[in-house]
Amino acid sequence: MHTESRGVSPEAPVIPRLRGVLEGIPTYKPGKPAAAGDGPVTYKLSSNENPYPPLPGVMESVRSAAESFHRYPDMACSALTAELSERFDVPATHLATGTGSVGVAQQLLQATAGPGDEVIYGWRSFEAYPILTQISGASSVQVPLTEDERHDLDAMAAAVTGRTRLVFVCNPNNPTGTAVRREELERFLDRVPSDVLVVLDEAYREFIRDAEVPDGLEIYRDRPNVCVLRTFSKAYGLAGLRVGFAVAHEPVAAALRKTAVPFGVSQLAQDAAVASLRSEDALLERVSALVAERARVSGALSAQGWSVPESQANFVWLRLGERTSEFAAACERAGVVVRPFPGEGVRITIGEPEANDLLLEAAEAFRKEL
């Protein structure tokens, strides 16, 4: 044979070699389905996905699209950028897009971050991070959160080195839904060197109601090393279109837009996520209505009991420890499929108010075997 005239045994077949950083990489855990089949209802309460069905004009467009699979998206997202720069007033050589705010992510990593670099972020937080810095060849510095499940600004702050090229900032934070306020970011950004960038992760922008919690477009506007993350898979209900943007000065901007997979945005995505901002007013009622239950959910646990971080996302925490398993599964017994992070805790999405009800009740009902 040919392998063996060029030293190689039948026995020892050559493995291709691989990049090294890829040893011993976290694999991302998506949430857990709900149970399929004949028995009970059970709800998903584990992906922070949006309860609601798509925003009046959505399905319309996608049928549209649909009709033209044959032929590739428009690479550009040129009606989707045009669209995004008018609604939040902001150039569209600003602009970026990709698969999800996490495809932006990446897309970031791969164009700032690479061996010997590092990259801070709050932990715990968005499970992506780790991932995609290790994928990158960078290095992550993980900064604890606060007792009260908040990030430490200042601790980041200090954290940052001359090895530093890239800082997240979860906002809302996934998973605690604890907001960073405007005073405190301001004074964080003040100490990151100008030639770091800071991106302000903002997938659940929507859902905040707290006054003091910054828009982020309006911090990136003074600062060029700011970027913004957005996505349309929470609040628009398209995450399974997948479609993301980043709002970032030029240089930054431009640097996303090399990165990108050719085509990655599919033309269904971008002309729904195009409709979808086109139905402002639908989209404010929804989100009006989560946020109304996320009240009443969040209202619900501490009356039983339980600490519950102030969530601004539309999600709640409860931190477990060595007891998170256990609970997730007695609420998936109870028909509510929740999102563990084993020795950590559970995040649990608002979802539909029958889906809260029953979480509530096994909630109530393991609070009493404590």
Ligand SMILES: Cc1ncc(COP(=O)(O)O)c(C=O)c1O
Second form
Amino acid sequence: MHTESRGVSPEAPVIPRLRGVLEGIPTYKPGKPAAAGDGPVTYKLSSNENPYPPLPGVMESVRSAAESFHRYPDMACSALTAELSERFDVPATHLATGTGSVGVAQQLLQATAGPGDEVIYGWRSFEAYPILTQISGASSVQVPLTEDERHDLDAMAAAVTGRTRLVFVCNPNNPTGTAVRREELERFLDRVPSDVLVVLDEAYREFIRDAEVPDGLEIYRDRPNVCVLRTFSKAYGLAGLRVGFAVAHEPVAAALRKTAVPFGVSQLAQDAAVASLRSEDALLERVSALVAERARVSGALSAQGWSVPESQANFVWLRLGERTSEFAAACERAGVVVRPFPGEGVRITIGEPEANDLLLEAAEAFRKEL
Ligand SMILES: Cc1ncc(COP(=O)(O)O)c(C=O)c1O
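Since we've got the form predicted on its own here, give me the form predicted together with the named molecule too.
Let's see the whole complex now, leading with the same chain.
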């Protein structure tokens, strides 16, 4: 037998050697789907998705791209890169695309960090950061959010060491919705050494209404160690197609193109992203409607007595501590699925008005029983 020929006892099966860093890695928990079947309608408010269906023009571009999916996509994402370059007034050489912004975040880590290196981010923040960091072999340095659920940029700057390779600043922060303002961000960036890459993860950029929150694209222009991450998954409603991008100075953008999965971004995704950029007015109108719903939901929750951090994203955060899972279960019984972080709090995506109404009713009933 093969195992015997290698001198291994038959009881001890030989398994391929896997990288030790994979041990104990947290698994990414996707938002729970809404219940299917003949029961009452339930709504998914657990993944920060856009509740609106694709716009007709975007749908047509996907249908037409589907005619050719026996072919590989354009590996360089040329049309999308050209469109982004024009839309954001950045050189094409400063752009890199990937399979969602989480794909680009993985490319960033592959390009910057490995065993012995450190990656800093606020915590709690986007749950992919610890997973991707651990896979890279680098160590996570998690800097707790402040009492009011915001990034503690002074503590993050103080956490930088000679081993730091990358810092994520999630702006606005997932799951708390809080955003970092211009002055504090500039002060932080002035303190971070120029050989440490700072990634401004702006997955929810289009939902920001606070004029004091800077656009990362203004900040990156004279800071070669700043990279801006954006996605088509949220405001643009293309979550299922997987396309995101980074804007960074040439050496970083070039490194991201090197670490990209070849042909990762499908032609459907590329064409839909281009069509979305060309339908931006219609898409941003939908974003405005969601922002209005965010104000309505936040206001109603506050009026019920909840403490709601000011959100600049398409979700709100309730710190419920030990009652988190109970609250999530109560919402589910009422027909809305939210995203619990057990022991900490619940993130509630702003959805269609009917879904938000159900959520508000459930929250009110729960509040009365507290
Ligand atoms: C802060 C943040 N960054 C990145 C992403 C990844 O989005 P995608 O990979 O769909 O672009 C998410 C998704 O939830 C997010 O919340």
